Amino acid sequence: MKLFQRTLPLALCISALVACTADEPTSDVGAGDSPINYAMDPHSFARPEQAVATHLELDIHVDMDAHRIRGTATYDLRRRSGDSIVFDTDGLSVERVTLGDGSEAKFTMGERNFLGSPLTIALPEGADRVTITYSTGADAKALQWLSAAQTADKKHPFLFTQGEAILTRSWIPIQDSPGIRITYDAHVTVPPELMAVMSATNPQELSGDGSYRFHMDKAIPSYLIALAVGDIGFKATGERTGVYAERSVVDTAAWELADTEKMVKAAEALYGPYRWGRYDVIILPPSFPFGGMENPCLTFATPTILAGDRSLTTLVAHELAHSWSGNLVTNATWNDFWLNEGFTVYFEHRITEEVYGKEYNDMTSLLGYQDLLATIAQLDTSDHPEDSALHLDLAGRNPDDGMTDVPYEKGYLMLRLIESKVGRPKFDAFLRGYFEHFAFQSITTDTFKAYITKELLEPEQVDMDLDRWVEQPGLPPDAIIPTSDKFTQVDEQVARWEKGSAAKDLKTDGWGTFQWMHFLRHLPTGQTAKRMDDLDATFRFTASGNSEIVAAWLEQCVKNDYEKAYGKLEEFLTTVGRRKFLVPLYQELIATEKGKAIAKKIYGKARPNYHSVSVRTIDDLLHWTPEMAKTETAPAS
């Protein structure tokens, strides 16, 4: 998933806002008596060096005519000093706690801010286990609750929910930070016609009466707890692989994600064993605002990915890949998300090369330093210009912020420089070692550092500014800059076409979805609507089933105003939700008073069908309120 770059307008100390943990790293013990190394975490109130949650087990019932999931989360605990412990909420409705002799345990909810509200727990000496009776509130930014009306199948409701960053505390009181890991255990009751899965061991047919019990036995980060609920089908696509989606969805949706079996095996031959058991995929309703979610066993995904023609599986081969970089070794912290996605993107283009070709791998490599260079090219302009570095500091600061282009494409082209200097043998036996020694681990950039350099990089002499890479803005000279020789064909005919050729007359035969996105990319400005009306007459961008097509097509129409693109350009607004196309296409139509107030309408419909991720998104680049609202068109049902 590509993200973008937004601006928090908050002049807050986070020092005022926030119990962190302590200044210093603390060590703890865990499982087989390995070592837990805490970082000072700015986005979450727990307090994990004095009183740690270990293992959760969930018990809700999600009622999906009220909005809302009524429980209890039972944690078993691991004291080290102090007399409470500190969860994470966020608008959640706390009826009681009690400790694990069924005595009542005081508590106190702190002040709400951004980050949402500290439940501080009191402690008996010798307690080890509490015990959370709640219910989620109206607002719980977690949780996306679709009519039928806002689903494929049109018959029955659904809920999604998406942790990442700091949102599961919305959804369970919970230790949300990255740097704490816990099992979990979960008994689920939804209405019986519908299934729940899970980022757990999972279900392949309905129960019948709407119970469903999971297990995760990984210790894994909060974020990566996810829930879906709907009238969902299953298909197999191998023996450890299958596809969950709505009943109309399922088959079109396991045929394109037919090669996900060869993708595992190419991944445990690079780098290991895949630890998880099955890799499953979810095609959740469109609003679900990224690409996809590696929630472990079970990704989350956008029926965006869904082109026809399996072009666009480099999203499932990305989030398969988190299950070594970010679900096995995970960030310790949002200022050091660049450790899962930067690592996540090179071992994609691994995966990809094997399954597709190096000619494959040498497009996506090339559209993904596209983005990153019009990424810094914003934040160069923005608030934030420090942000274009990989390690970042975002205290007081939503950790969204940080979700950039840059942790993805700048972290994969370090590395990308990094192999090229020690070779691709020995950077692979890194790697490998890389992600068993800090397995079930999260850990700093700092931490990161004196491995790589200790393991490799002065044993192999390389000469480069580690630092310059990683903690300074921009992007360094000495980067590996990705060529394509199938683009540079594709150029050839931008060329011709801006010299005044027809569009029958460009050679594009045998063309596929990334050829036709870099020629999207490059059109000349200043097209009129002749020559837009002979592009998509020719070419049908307009009709095409490719969401990635498609919305390059889009923008091109926002930029040249070609007026007979926006009907289609509405019905994708309100109907996607996925902030990598929505982004753009709104920064493109606000350039202009016509575009702002076309913008301003479409969003007042849209609005309601996208997750609060992608709302805080669209707000703060529309400068959305309330009174707003009211004026634009009302919104869709």
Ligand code: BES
Given for the second form:
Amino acid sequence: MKLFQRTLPLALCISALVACTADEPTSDVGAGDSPINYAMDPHSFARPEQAVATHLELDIHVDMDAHRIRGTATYDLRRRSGDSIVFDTDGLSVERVTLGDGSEAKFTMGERNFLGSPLTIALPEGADRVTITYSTGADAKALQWLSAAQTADKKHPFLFTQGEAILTRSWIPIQDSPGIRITYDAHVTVPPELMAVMSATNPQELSGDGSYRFHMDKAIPSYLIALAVGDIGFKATGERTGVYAERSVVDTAAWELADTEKMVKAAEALYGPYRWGRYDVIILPPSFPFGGMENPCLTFATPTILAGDRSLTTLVAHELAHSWSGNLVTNATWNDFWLNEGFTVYFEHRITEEVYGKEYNDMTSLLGYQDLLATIAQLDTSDHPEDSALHLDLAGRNPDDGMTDVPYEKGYLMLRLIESKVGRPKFDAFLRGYFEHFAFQSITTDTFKAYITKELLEPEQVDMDLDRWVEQPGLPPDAIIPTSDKFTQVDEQVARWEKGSAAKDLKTDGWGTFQWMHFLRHLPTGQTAKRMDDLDATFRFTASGNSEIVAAWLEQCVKNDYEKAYGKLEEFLTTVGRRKFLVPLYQELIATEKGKAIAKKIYGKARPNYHSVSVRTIDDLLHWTPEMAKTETAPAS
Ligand code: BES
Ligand code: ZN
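Given the form predicted alone above, produce the structure of the same protein in the form predicted in complex with this ligand.
What follows is the whole complex; the chain from before opens it.
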């Protein structure tokens, strides 16, 4: 039985201004010039079945002082029916729209809701090109403008964009659905002392005049269009790979990411050629709201992966894996997000197993499983327990709400289960075929289910309930639970600590980041300040340069109300904007009245340093109101 219906209630369709008809096609989205049936995307105003933009020519100026992008977006169109085309916008000012022949086009901006506003352009017969002259709004959700003080080098301002899931529409008027693919060229002008890089072919040096040109000749979904501007340097880490970062960070970053080329080779050996030319990583300032973002050719990454011992580069394996799962074969709507992330986590583990070995992989798998259990438990008591299904129905909600550990870790466990049932060689052959078959296409969960059933599950007579995994919430009973010998050793030391051993007597020789994470996650509650002092004096968690260890430690400090660490907590929360670290810390804080007051005080100070993505989440968590900002901006003690 299907637990969840994907059909939208009619009232919702109308209120969201989404084209929604009874016979709406829901699968098999084509790329390029192939015949097309577009999936109904509840998070876009676009009506691709009438007209799609197939190529974008972006010509923009980035004003680092005014915090505004202004310019033109010119589109080549492919029309099928109707006399208009609809683009997504969010907070953009559209000055004018012209047609290919230079004549003015009539356009209207619809009412704004949480999806933004539809820009509808009237198209006379034969019109196949439009140019939109526009500028971005004051609080464009994709953009984070950083002052020089918020950067590592403190000399120049910095800008980066974050498109996924539905934020690209806040800096480019675009058909902003992952089911619609587009190629792009861009001409970007910036102050001459700064460099611009995009999810495309990139410069490796300053141009001198602040003018940069980019090409992306593969059809990609709009959420992968990305831009960063700053005083950026470049260093190669291999033939096709390299790092960009603020100048003082470049060498450190290149050392930390030295295994990138190896990872690309390992990935290719598994699932076929890397199709995007170069694979570079840009290390952004610490306010970047994610660990990483798989922008094609150029992964955007948080500096919190620079641990000094290469132990957190699994993030690069993950973003690299998206070059196949996500960027080559894309989720058609955000309801299908697990297709992007579940496959990517599986692929990531295969890469790290190749490069760092099985024990490493067992540890990261088990940490992921712990995250999954905690997330499912949280969802079970939330307003949306159904969100622990893989295939979601996010109509009427912000797609970000579905982006929990479930699509990642439950998706991964399902693929591992199938792998164990058919054996690696057959599963790998299936995946190679899957990436080849759907290359440069956006697909729905239904398309995936039909494909795997026909190509793998039926021929191999696999006994499993695919719909139980995909459509229903919770973790199915046949999940294979990851185990790790390395963690068993850690568990023994946790038990000794619990029985009263001093920290110096614990056997921790040779422990790496993941063992420490496991140790910290399993510290018994109710630790006295004295016991916490002992741990910190012996293992130097507060002073650790490893963000994962610091974050796990600080969580315990809050849990145990260990006041000595609150200075570090404030420093961490005001400098790091990575949502994955922020959420558990604020969550833990608001569990007590005392903590709530601390959370609000710190957040008042930290909020201006966060990207809109993190702001939205933490605002919700703390029930933040603008009035609080007025009263709570005093520095936390
Ligand atoms: N594509 C995601 C980041 C993302 C997800 C952006 C949802 C916007 C909405 C990226 O590939 C990712 O999963 N990043 C993880 C890292 C990873 C190692 C699991 C992150 O940022 O923590
Ligand atoms: Zn991912």
